[in-house]
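Presented as structure tokens, the chain that follows is alone, the form predicted alone.
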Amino acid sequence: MALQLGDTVPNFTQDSTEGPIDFYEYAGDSWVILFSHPKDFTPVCTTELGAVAKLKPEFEKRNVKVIGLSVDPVDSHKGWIRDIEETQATRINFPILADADRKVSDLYGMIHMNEDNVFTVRTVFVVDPNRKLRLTITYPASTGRNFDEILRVIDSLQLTEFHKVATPVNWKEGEDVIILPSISDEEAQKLFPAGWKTLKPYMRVTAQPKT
């Protein structure tokens, strides 16, 4: 059964690039990104791994710890690791698990049958503090992923996890939202004293709450 958002997702323990990895003590209180490479030594992984390292500060400053996975073992990473820094110009700062058994693939539903039987998709998985499943975007192999919309969708995640609101197409931090269709204008004047527009009795826009 393939993870649903809202599961809570299911802790493993693996080996990484900086040694063996329980999967919520390594989270703690924080989110996580977990996210999937098909192997070691491909062009648009390498790419990855490097504009992920560059992002490192973008992350902390949200609350929020990178893992990576590749289906190879920790001595190939670390060869990999090499290239990625020569080639990104960049230092790789966070685990990259080594799952040659594909236990966390098999566990976190990363191979598709259907594209290869052996090697992972490119999925990312993002995990609230509670564990529970808040996001899962997933590429074929030969498409790298773009971390600017990730972090964009974690700034709407964690808006959204305290406000009653929703984000609009496009949406970025700072910019207006949209107020719940399910709060009545009475709560809502407790809640957004500033006001609001109204552009159709389900769609009131107002000024982006402050976090």
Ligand code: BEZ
Given for the second form:
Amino acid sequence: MALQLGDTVPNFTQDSTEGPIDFYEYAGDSWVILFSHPKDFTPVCTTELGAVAKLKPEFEKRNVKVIGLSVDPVDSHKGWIRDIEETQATRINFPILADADRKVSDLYGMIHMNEDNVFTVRTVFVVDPNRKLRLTITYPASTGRNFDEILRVIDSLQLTEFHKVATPVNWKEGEDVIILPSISDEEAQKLFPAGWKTLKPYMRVTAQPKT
Ligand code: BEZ
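Rather than the form predicted alone that you just supplied, could I have the structure of the form predicted in complex with ligand BEZ?
Time for the whole complex; same chain goes first.
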């Protein structure tokens, strides 16, 4: 059965551009973004990997490690990285799994047989430090992902985790947030001493807590 939100993600060991990786060991106490690419030497993936490398400081600020995957061997990845660095003007600063035997792709359900029975689709898995799956997104091969949106969701997940708030539609960093409905007014007084606006008894809006 496909992995679902809240599931503990399975561990694996696989070869990568930075040597063999044990996923749980690599993750340590961090959040992780594991994202798959259909194939090496493809144009959309080339732009995505360059964009992720440039966002590395943003991921680090949030205690997030990134790890890519494609179903080609390490030698092929290394040749492709040269192209990525040349065309995207960056250095690839994270590992790319070489999943030629599809061990990880099969374990995580990254091959959708009715879409393509050989190559992985464009999936993203966000895993928290307890190894729980917190977000999964699947894009078609021809559409590049929006990694700013993935950062936005991580910010939202971490606000919920650390401050007991949810984020409304199209929320952006710095905008007002919503106190979790499961928090009583009594508890909210301790957590949000600066107060909140009650639009409805179930809808209490407050300034974004400092992250
Ligand atoms: C790409 O990554 O550029 C790509 C892969 C498969 C189909 C279309 C585009």
